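A lone chain, given as structure tokens: the form predicted on its own.
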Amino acid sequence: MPYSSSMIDLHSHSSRSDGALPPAQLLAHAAAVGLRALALTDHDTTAGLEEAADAARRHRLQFVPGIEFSAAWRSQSVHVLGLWIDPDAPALRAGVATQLDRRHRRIRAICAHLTREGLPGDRLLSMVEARTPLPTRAHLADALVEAGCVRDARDAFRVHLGRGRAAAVAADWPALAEIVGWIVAAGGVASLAHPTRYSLSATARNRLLTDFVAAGGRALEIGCGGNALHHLDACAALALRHGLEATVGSDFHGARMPWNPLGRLAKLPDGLVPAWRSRGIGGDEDG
């Protein structure tokens, strides 16, 4: 598979969310990995990107503001990528937080379903508050490890936390076009995350991706770290079918998914326009 040769990664995740790495310590990373623009989209948080900002200028790095909302389109939970934002926008502030109280609400109702498990839930939900202020499945799993619950993250979901057991807690994200709103109203490019990644058929795929342009997005993220060359192909298809500009990123987290390695991206096939070619970043290639 061709890799791009501009090495602009649109999506990132620091650990001011579920990333492994500080965001000073991101930009350096992408830095040596020879990254000319980067991205940061911690989940439902802009925490991060006064200091990713301030490494990308000392590494001279072109710093992309970004963050990556979870919503709702019917009962599939969808992930948007919310890219040049102004992070202080009213609208996007306020939704950041309400976004914030329903990740700490779900965490403490897992934790409630845990401790009636017969798990030490008060003990877990001390551990990931006093290790993020914006908590994750991803850490619960990690404080379950801690405790000595299961033997690894992945035992985590499987026996306690997926879908069907008996912790599980169903997410309650706000509705799809809300989200695009407030990445809109923040004058950012809302571009959908890792398209094939959700269980729907082909015909929701689309029916998807028609709501997500009627709400205001712009953008569909084509490469994304893991996918194979038949995903990037159905990318394209329906990016071009749409309408939607294109995004490439890394979902880059750390060593807990070396699938993703930041800035190991596929480049763009043709036909395509990059959202980013508009914005001054990345010279004469597209992808």
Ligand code: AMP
Contents of the next structure:
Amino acid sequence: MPYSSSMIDLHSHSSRSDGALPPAQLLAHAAAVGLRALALTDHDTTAGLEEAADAARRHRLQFVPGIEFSAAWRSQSVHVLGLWIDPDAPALRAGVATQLDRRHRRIRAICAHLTREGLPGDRLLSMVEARTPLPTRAHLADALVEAGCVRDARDAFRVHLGRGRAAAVAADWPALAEIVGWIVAAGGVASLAHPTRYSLSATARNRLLTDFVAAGGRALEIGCGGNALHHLDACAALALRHGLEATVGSDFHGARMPWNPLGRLAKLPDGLVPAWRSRGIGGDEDG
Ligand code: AMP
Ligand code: MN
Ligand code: MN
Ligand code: MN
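Having seen the form predicted on its own, can you show the form predicted together with the ligand?
Whole complex next, starting from this chain.
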């Protein structure tokens, strides 16, 4: 797979959501691997942005304030990156507060299911809540491993937490259009994350993109992390068809997902417009 040496990574996670590194360490790591620009896009929170921006200044790295929102499109959960957001914009702040609330309710519901499965749901819930103010299924997977309920995090998803499993809880994320609205109100660029990771037919995927554009979506993430080359072409075709700009990112989480190292980025296929061009970053996305 052709990798870009542009060193602009617009999708990463810190320990403020389910990443391994605290924001300042994430930026130090970004500098060490030679990145020029990094976006911190934690799941449904902006809590790490200030610390990350400070560290970016110390490391002379261009920093893009971001977020990765969980949204609903029809019955599908989708992820929308908000890039160049103002975290203090009232609509965004209100949105983030409701997401946090949803996440706490959801993790409690999942743990109740685990209890019904005969697992120590209450203890698992306490473990998660002691560890993070922003509970994700990734934290719960870690707790299941630590409590000796499963061998590893992958097993936790495969056996308990994944789609269709006994403890799977249909998320009640806000509609895609509403989430895009928060991002736009915060002056950000909405980019649909890893568009080939959703289990949708080609027709449904195109409808999703049509709705995304109608809601104010501006960009599409092209080749995320471990995505194979054919995904790159599929993403590029979708972006061109729907008139979307391109973003690239690794979806770095740290050791949890060693297949997504920081700065491993797809080389943009010809004809795509990088969303960062007009934002004063780079100038030569391939060089
Ligand atoms: P949530 O946003 O609460 O649904 O949590 C999902 C998070 O769990 C994702 O962002 C991934 O970081 C992680 N995750 C999802 N599926 C798996 C899997 N099969 N194995 C390990 N981690 C996963
Ligand atoms: Mn994650
Ligand atoms: Mn995602
Ligand atoms: Mn991500």
